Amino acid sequence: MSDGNNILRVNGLKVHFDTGRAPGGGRRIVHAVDGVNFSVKKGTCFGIVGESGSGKSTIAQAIMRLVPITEGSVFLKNLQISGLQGESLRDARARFQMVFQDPFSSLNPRKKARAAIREPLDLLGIGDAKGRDEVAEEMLTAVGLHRDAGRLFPHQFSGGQRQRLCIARALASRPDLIVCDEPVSALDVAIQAQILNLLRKLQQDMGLSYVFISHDLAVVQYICDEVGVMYLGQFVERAPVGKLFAEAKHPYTWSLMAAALSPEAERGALAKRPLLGGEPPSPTNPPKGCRFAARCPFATEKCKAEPPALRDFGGGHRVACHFAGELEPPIPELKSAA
């Protein structure tokens, strides 16, 4: 039985690709996601950092049953939605909706505003003609949109407007979890403070809950209320918000905390930054230790031999490195998002 308090439960997550044979034999493995574990309280935002290829988007998709789930399970209160098939997925799927990064390809161009919002609606037969039509226009106000704005195609918006579009149709549904995958990385600075802040307006007046995807520490900072850093398909580091910026113990995060400095911090800490250099190892081919080693200025063979576990600081801080809390380096102050 699920703790109540929690909408999102994921256990054991794993998202495999096989991308065909291999040469000399085999198949040809991507471990795109390898063993992720965490929970959502109803009403936060659980925030997953990371790089490029960290498998941060694949756990989104894998939430909301856009890839195969490989192995584990996730829950959306007491539902075993990772083990839903046909229809009943599909009526499930109201209680779950996405926010994604591109505001212009997630709209199609052919419909107005308003049948955009209320297309969830009508695909999952919720309500009828004229109380969809009322949702949408509902949907449009909330996000901060006149009501006329209905009446108008995507083109005719800014690029702020539309994700503010594409955050009204996720709402339409009244949905149990949001999943935001990048959602104001394709736009302006000063816009994507707005959309950061209404999203934290509807967490509040309508009781949501998030899985906010990022590569920004900032935005990450500024919206969360607690976070898992991913590298190559596994948490390294996972701690509420404000732990983690002030007490952050694995070495990849502080080489992500160090790229996302402001220029006055940058000055007087640049000689004292851990130095992250190379490329990741293959997600097709995983190091057997710690998948982080080849590129940590710490690692040492016990590093290169033995993966380490996801261990308890305390405060619901984990870390999964041999010597966390042995390696103090400073952690300066990055940037404020908005």
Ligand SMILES: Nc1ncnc2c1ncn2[C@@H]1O[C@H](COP(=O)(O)OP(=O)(O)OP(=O)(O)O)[C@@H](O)[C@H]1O
The other form holds:
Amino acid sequence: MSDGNNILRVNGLKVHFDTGRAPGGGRRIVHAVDGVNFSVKKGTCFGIVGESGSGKSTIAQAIMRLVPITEGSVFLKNLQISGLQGESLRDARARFQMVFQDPFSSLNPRKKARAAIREPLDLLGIGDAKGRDEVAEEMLTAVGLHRDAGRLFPHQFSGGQRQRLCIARALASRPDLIVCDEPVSALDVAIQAQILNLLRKLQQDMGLSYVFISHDLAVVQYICDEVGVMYLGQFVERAPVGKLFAEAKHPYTWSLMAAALSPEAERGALAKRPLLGGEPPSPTNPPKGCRFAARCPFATEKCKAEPPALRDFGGGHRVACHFAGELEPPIPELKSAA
Amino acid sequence: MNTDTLAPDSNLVPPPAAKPDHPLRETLVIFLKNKAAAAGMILLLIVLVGTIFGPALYGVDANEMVWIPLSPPGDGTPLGTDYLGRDILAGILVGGRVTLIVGAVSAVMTIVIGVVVGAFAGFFGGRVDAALMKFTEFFQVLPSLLLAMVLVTIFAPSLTTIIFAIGVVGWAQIARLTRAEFMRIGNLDYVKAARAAGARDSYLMFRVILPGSLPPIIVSSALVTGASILFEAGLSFLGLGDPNTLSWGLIIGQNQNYLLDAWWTVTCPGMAIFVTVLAISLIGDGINDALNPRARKRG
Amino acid sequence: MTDDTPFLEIRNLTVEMKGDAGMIRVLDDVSLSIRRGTTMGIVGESGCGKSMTALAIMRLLPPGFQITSGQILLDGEDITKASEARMRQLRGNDISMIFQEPMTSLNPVYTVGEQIAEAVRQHQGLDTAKAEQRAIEMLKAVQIPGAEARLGSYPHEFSGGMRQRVMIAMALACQPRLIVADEPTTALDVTVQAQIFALMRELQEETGTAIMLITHDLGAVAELADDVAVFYAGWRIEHGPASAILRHPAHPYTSGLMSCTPRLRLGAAASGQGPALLEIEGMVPQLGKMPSGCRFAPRCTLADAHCRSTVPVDTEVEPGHAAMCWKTKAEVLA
Ligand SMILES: Nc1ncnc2c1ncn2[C@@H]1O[C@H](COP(=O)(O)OP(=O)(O)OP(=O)(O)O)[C@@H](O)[C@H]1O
Ligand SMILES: Nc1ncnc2c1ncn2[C@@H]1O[C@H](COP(=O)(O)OP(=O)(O)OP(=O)(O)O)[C@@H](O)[C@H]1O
Ligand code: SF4
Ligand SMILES: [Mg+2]
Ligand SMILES: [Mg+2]
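The form predicted together with this ligand is what I need now, so please give it after the form predicted on its own.
Below, the chain from earlier opens the complete complex, with every other chain and molecule after it.
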């Protein structure tokens, strides 16, 4: 906990949304994030993967203080950003910034590129007008756009270029941390590769740290140093990237791996894999035992009754499964490694 | 329709001639090409010029008896005279000012109340929203003409009360629209991005979300202006207009008993109202079409 | 259930759009054919004309776009010349389309059951009771649990994956002979995508429908497609059997796409840094601003003066596998 190297520490984070009265009386509470711990070391990238609705974006927005935090704390270095309010929160915002998924909706259509990049500086009162323009141009070139591109409106850029603009904007206030919520999911493969490489390069050049959200395991493996696998508001497995992909131990992680496609795979390969059926349960009423039990091929009575703890398997590898380490992975590659 | 995007072969080089293409420019072009909207603009311009310069140019006092009462158009006066022998054309030219001012001012009032209520409800959501929307609903279910009549009767008919009455009864619809737009845009990532960049609530509401939600508000403002003019006419017609200030509605209202004998006394100011409302709604339609062309390219 | 007569054959299709300065070519001389009971994968970056091809087949091009030359033969019938009445008959009955966005392609004010039943009633002339029966069968076929009960649900009560299954159920309800699926899983999770792909394969085996699968994911192509056509800037720049193209692409653009795709490394392969992702620098040229010569030349590492000046011809590298590139032969030999 007291590791001075950590840029970000998230402790016991819970975000619950109250969505009105429940039919049977009481309130309907969405347990979007339900007790999440992790930390991000300086200059590294922490990845979060999981299904739609598992709470990935909610973590991102809780860190960014865009949704109210129900419980838990978030520290940026030594600053507890979860406790900040009003002006002190505004002042701290320069140090953590965000890149959103959809490059079409995350730029104000009425602001020219340069104004969009300058906006954080303007709002936070960093530097003088001339200095801000210089920063904007510097950031444009840093993300591989021409400095004159600042004169154009967002609709004059392609999707990939817009995502570059969003990155430039996030960089403008020289943050320590950038939270990227599926920054490449809306892009096609060619542009995705450009943006991933850009993010990597910026990380090296500027010593940036990222929280990187994606649902694509291959992308996460490419860019992240540590990964948390999320299911229904909680981490079911968390490990350094090499360990996770070499010896994943949670049945849900296996099912994500099984569903991944590869250009080299045989036609119809999916049919031979252990695919997950059904749908995740509602986050309004999470199951009381293991949250994955209803869909897990290995589930027992114990799983349905008792929630598994996130147990340590050494080397920073943690798994929340009662039978972690005892089960035979249904993925051939993992078997040979084990 | 084509936009100057960066040169295809490199990310680094914008084309030398790349002009910043404001997102509204295309809208303006579409609007200007719309024939119906252009007709509306011309009609409105005629009405405005007529009411601003007309009285001075025509030079007839609208309140004086100038000719034989109820004489038909062409028989001594261009548009005939009313039951007191006052010149109808002079009345229309002078009365237009009041009608248009009442229409415009009450429309502004309607829009301001509506936008403010809707903006707060849509932006803050939760309890603020619930309370404001209950309040709005209350105004929406009240029969508006009746409410306006009651207000005007209680406070004695004067221009101020009429404007106030029209403003009070009409804003609910604008409030709902604004709220919906604020909710929609408030959820877009660029608003979150601005907040993450350190924007205060007031900046988000009025500098980020409001400009984005203006288009539908502008369109319905045109409708509201038209409706306000009709409303003023309606009130005057029912005898609830300010009797001391001549307006189109008042001319109709005062002459309604002579409708069968002297059609022109009612028809001519009626036409003036019709043309003005038509012009405004044509312009409104034009703006609407320009803002929502069916196949708008997004790249 | 496959046989070698093409069910859909597109010959030299050109689609143009009205621009400020005359017509702009969106699809340029595109040819491809899909055999019965097989899947054709259409790949390419955003804006290369994949959806336009699909819409041209459906004859649902947006206003301002038109087919200016070429033929689309559906079982021998040229549908570019078909009347609107004939097209209505074909759409739904013989061809159905699954759109990318499952959230917006279902009508929110009707129940899912009504929408499927309506499609069946219109196209197959079944009566209300039979149509409803068919709707239940279809929901079962796409593995929606409690199909009878879900018939009365509205689209918003379904998750994205379920909605996409409903779309597939609707597309299949009339037993079409061709399904055009435009990025059917892009908006979905990998786990749901896997379910849907498995379902599409199963249904194809049962019914023998031909499928045109539009995607930019080469993994999806490997999983489902028998044949592939690669699109770039309105050209079909490579086509052939999926296995051949994915093993040894003949066009530099296709091999570029291959090396852009991050690969998942599991087990022993996961240790250490993976290979760097290569990039195809730059971006797809804009409509109406196409470079002369090969349209890929500005981004191509192999391009020379000849490429930049002269439009490449379709060159066969092995039977049934051709690429539109001057360097094809050299590259495959190398
Ligand atoms: N403002 C909100 N009010 C109520 N519920 C919400 C709100 N925001 C998110 N949720 C719910 O919280 C859960 C987690 O949502 P979240 O957006 O974090 O998921 P995600 O993992 O990012 O999914 P995706 O991959 O689809 O982006 C979902 O069930 C969602 O419906
Ligand atoms: N309604 C429209 N008006 C003008 N241009 C359009 C319209 N729809 C598409 N285009 C243009 O036509 C070209 C081909 O578009 P198409 O939709 O076929 O691309 P795509 O390959 O399907 O891409 P994506 O992967 O983004 O779906 C693109 O350059 C696109 O910008
Ligand atoms: S705890 Fe049980 S149900 Fe949960 S993942 Fe492990 S085996 Fe499956
Ligand atoms: Mg999300
Ligand atoms: Mg498309």
